[in-house]
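Here we start with a single chain on its own, the form predicted on its own, put down as structure tokens.
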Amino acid sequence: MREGAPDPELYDFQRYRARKPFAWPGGKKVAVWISPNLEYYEIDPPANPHRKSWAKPHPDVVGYAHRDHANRVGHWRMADVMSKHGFPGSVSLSVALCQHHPDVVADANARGWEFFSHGIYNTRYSYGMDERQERAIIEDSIRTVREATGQTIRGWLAPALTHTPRTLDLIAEYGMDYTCDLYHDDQPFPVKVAKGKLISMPYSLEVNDHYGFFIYNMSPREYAQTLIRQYERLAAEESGTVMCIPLHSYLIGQPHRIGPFEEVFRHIASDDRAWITRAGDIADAWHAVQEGAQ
């Protein structure tokens, strides 16, 4: 991105209604993928001068313990509901979880979920990193996930959504296929990088459970109804679309929230317009569509 540029210069502008319509495999209208954020938060992380890790003074025992519910309880409750209704996960992984709570990672892997990197810890940010440090995090992510799961990560969601001007160029250079850090479209789209190829995978802030409960102050039922409205609109569009449901199990895995949320899975799973899939499969299908259009 050039200093003083009027936009990020990461992608071209293309009007939604001017694009050639396409369908997903099997003629499906909307590709639905679930992104459980399996995260690890340090109770007293090193200070980053650009952003505080915790709102309260360290160590924030309350903030840490609230999020620790995810790995102790919430993940298992959320994952069982996902599996019950046939929804695989595409995991946004704090890679340090492979060492701190390997049984959580092993459970997700055994369920056939795929993994992409969400950095090492969700309390260590990319702001202020030099290229050497950023490369080390990418290399650590690739190596650690491969050793823990046998998978090679194909995507990236920056830790706590923090970036440097180099981030997208670097993940493409290391062979990754997609970034979840652009929220600009309801379809995958090419991203301009220095080397390799990269696409934006539609993730979501609008229907992210963190935003639903912490920003928009929704009740569990209001959040579930929002997801159903999101799905119905995307499934009714002329061309293929993508719906991502980003989840944090310390939120959605709470006993009072999981019941209304399960209704979302029942609704989508019963509709034959949905392609229930994973992010990597969406990337492969999108590339096939683009190659077929040439």
Second form
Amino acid sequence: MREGAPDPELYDFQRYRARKPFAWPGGKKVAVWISPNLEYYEIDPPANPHRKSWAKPHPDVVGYAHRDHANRVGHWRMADVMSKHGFPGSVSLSVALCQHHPDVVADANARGWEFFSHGIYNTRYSYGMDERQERAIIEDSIRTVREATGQTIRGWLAPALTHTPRTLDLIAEYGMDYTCDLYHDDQPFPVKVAKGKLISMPYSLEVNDHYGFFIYNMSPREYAQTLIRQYERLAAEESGTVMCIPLHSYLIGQPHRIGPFEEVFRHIASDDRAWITRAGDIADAWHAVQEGAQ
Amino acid sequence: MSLDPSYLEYAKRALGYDHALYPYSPLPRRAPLAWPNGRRVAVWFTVSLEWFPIVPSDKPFRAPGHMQTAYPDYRHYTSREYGTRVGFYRLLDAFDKVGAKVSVAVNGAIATRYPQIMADIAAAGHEIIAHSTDMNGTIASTLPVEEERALIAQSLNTLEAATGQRPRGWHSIARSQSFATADLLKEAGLDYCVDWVNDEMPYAFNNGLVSIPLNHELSDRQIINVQQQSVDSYAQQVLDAHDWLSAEAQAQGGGRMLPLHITPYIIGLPYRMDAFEGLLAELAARPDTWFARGGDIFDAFAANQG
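Instead of the form predicted on its own shown above, give the structure for the form predicted in complex with its partner chain, please.
Below, the chain from earlier opens the complete complex, with every other chain and molecule after it.
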């Protein structure tokens, strides 16, 4: 990025109108990927001068316990519903979960899910890190996920969405293919980085379960309808769009939400315009189309 | 300026939790826990019965639902009292109609101010859970441990004096605890606390205190007040949860728990009661429903632990 400039110059402007349409593998119109956030929040993390970890003095019982529900209950319920309808996950992982609850990570790996890094903990923020410190968390992420799963991470979603001006340059330098931190488009697009190649993978704050339930205060049934409408619109537009459904199992895995939510999977799985896939596969297909077109 | 190097040290990054309160245990890999008579869903109502002094305390923090305007805040003081005088009696009648026994989380001050309520709760066969002293009795790690110990003792002693029975369960205001709370509750002789929302079945803390998680997201406060949804949507969400839990219990064996935390000054309003009574009737009509009190759930869990 251009640090300090009013326009950070992360990417070129390209209007939505008159783009060249392209198809995903199998002639599908919309690539659908599910992003479970598998996270670990610390009960008593050290303070970052730029942001508090918890709204209350530690221990924040509700905050901590609600996140813990994910690893004890929510993950297992959410993952079973995903597997039942044929949806793999692309995991936004607090990599320290590999140490704390390896069962959860092994379960996701055994289901054929892909992992990318969401930092070490969701209670350690990148704000204020110098380059050496930021390299340390990237190298830690690559090493930790490789040791736990055998996979080499290809993407990044900054821990708790906290960045530095050099984050995108660094992850590209370490060979990552995509960032989930930019929300400017419904299609992948190249990101300007110092070295290497990086694309922006459409993620979503707007249809994230957290936004659905706690920003827009939707009921579970309204949230399911929202996702179906989002899907229907993207599938009806010119091809080559991406729909991401980011989830937190401590939210979607609650008993009053998972039943209505299952309708979303039923709807998309029964529609032949959907390419149900993982983020890394979308990156590969996008490169193949772009490079084939040149 | 870079961050202090200690910010990248992770002293507790190891197998299990970053604390020693309770062990890790994923629910679906735990032995199934069966409820009496093979019922699949323990529907557990906890009603909060609270007294908000019109002079709020902010130490260690002001309770949710407390006074909001400049003194004297008649609006909020009397609205909360409406819940205790009127809304709670609507709830007692509604529970009676379907034969549901419930837990009532009571501030000690309710017992000394309104002893008739205690008698009415006991006569209906409901259980009393200790819920601090009054709504100024909040707990957090900034409260000195001796003050916290005294607050717990005062709450329990007041309720015991009023009812002749020492409560077995504890509910902190806003579920807020200090790092000492679990040990203080155990030391005070309590069987269980309901503050932690990390599970959907009872489990034991390392110190022997049992945690019976009272879901906070499916409460009337969260859905109606915080998320501004209708009482009809609230009822729908409870039934959706019941459907799911019943199917899950059938598939995985044992039972599941459906905790419902409600507030008389929210759900007990005239225009919400029809929907709530309809919900109760539907829950009662389902053959897999077991209306349980916290103590009943504790007993089933303890018997299972053998």
